[in-house]
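In the form predicted on its own, a lone chain appears below as structure tokens.
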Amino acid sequence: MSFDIRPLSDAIGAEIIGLDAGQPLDDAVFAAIHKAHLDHQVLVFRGQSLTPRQQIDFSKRFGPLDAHPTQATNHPDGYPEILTVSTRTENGKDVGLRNAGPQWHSDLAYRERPALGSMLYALELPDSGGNTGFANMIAAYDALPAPLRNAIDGKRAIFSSKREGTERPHPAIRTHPETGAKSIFVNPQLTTGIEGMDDTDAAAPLADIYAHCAEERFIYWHCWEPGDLIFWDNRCVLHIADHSRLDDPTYIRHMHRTTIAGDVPY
């Protein structure tokens, strides 16, 4: 099976051309799209039709899957391995999670494994609005101003769930277990303060950080296509969601995104 690489943006992401996800993947091409990911971090695929399954065995080879705290929004017809992502409504109520990724966060940063990455699935679109943005976290550590890397360097960060009832800390500076490379872990949707400092104390680097984090430079925004299958590396991407049109009845954004569980944080 062949297929090109093509880079999104200078700051992150490549599009996968040519590839069907839904086919058995043989050794040769699964390590070259592997490659591929952690060369760009955020793959997006290009033109796909996938069945639940499909899709649930596709993200299957990159690691074992990690179903979402939030049971009531997974898929219906036998697949708790697939988040519905939706702004559909039956019945009066939401058929999925609707007001997903608000800010920028990693997914499950709050847990003791943190999610590797995450796959989400077009399904249905909207004729604007809607975009993802992705900020790569290598780069922003690489450009960290002194004073700010100082902050934070060797320290470890809160992560909290009200959903979980969890909290629980990860090194702000993580290491990347497959390349070694250092990013920024932190987020202003999950991180809530840095342990051993007065949450005042902590406040302002935090925000600064950020500030930093959220560059255009860092960042590259999807505009969805239909059947695009978008691969993001959680361990060293940020992302979020444009809900600027949630509160209208005619917006209709309904995603499939499966997770692939990860390590504990170095």
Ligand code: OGA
Given for the second form:
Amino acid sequence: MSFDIRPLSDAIGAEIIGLDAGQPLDDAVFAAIHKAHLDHQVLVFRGQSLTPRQQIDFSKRFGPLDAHPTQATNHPDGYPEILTVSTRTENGKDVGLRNAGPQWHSDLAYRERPALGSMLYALELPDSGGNTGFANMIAAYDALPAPLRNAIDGKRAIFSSKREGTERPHPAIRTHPETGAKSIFVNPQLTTGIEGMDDTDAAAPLADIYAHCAEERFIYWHCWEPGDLIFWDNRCVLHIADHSRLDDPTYIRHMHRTTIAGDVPY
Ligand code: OGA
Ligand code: MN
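Any chance you could show the form predicted together with this ligand after that form predicted on its own?
Starting with the chain above, the whole complex follows.
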């Protein structure tokens, strides 16, 4: 199997053209995709047709999977590795995680071992809205003005999960375990403060850093089509969902997510 790589923006992301993610990959093809993922941080595979089992098997090539903490939103047919991201309801209850990613974030940043990456596979989409933004935190780090860098350099940020009731410090600037690249790791959805800093003192630099990270020059916005599979590197990418139509009952968006387990950030 051979494939082409087409960058999707100047900032981040590439499309992998001509690969069927549902088929077993030989080691050479896997190595080429792995390299493309490190080079581009977000890979888009269009036109896929994947069963939950095929998505799990493809995801597992990149490492062991995390079962998502939100049991209620896992795939109903006994695939704890699949998180349903969906606006669908059944008998008045959400079938999945309805409001995934309302703010810029990195998945499971509040865990001791945040996710290496996540794969999101689109099954049903609305006629408009529901795009996902991906922001390059290596480029954002490289361009970070010195006063903001100094505000967090060498410090640990606190990440909190209301759902899990946990708080965890991680380096605010982390080093990619495979490439050595430094990136900004704080995010407005899950970071609640800076270790050793008064919350009121931390608020202003954090707000400025979030505004910097969300500059369009670092972002690729993906407009989904059914059959799109996206694999992002949570270690150096923030993502966000455009859910401006979330309260519209005709807004149906249904996806399957797998999550690849990561390392302790340093
Ligand atoms: C996620 C997530 C964003 C989206 O599944 O981790 O943040 O666009 N999703 O659904
Ligand atoms: Mn997410």
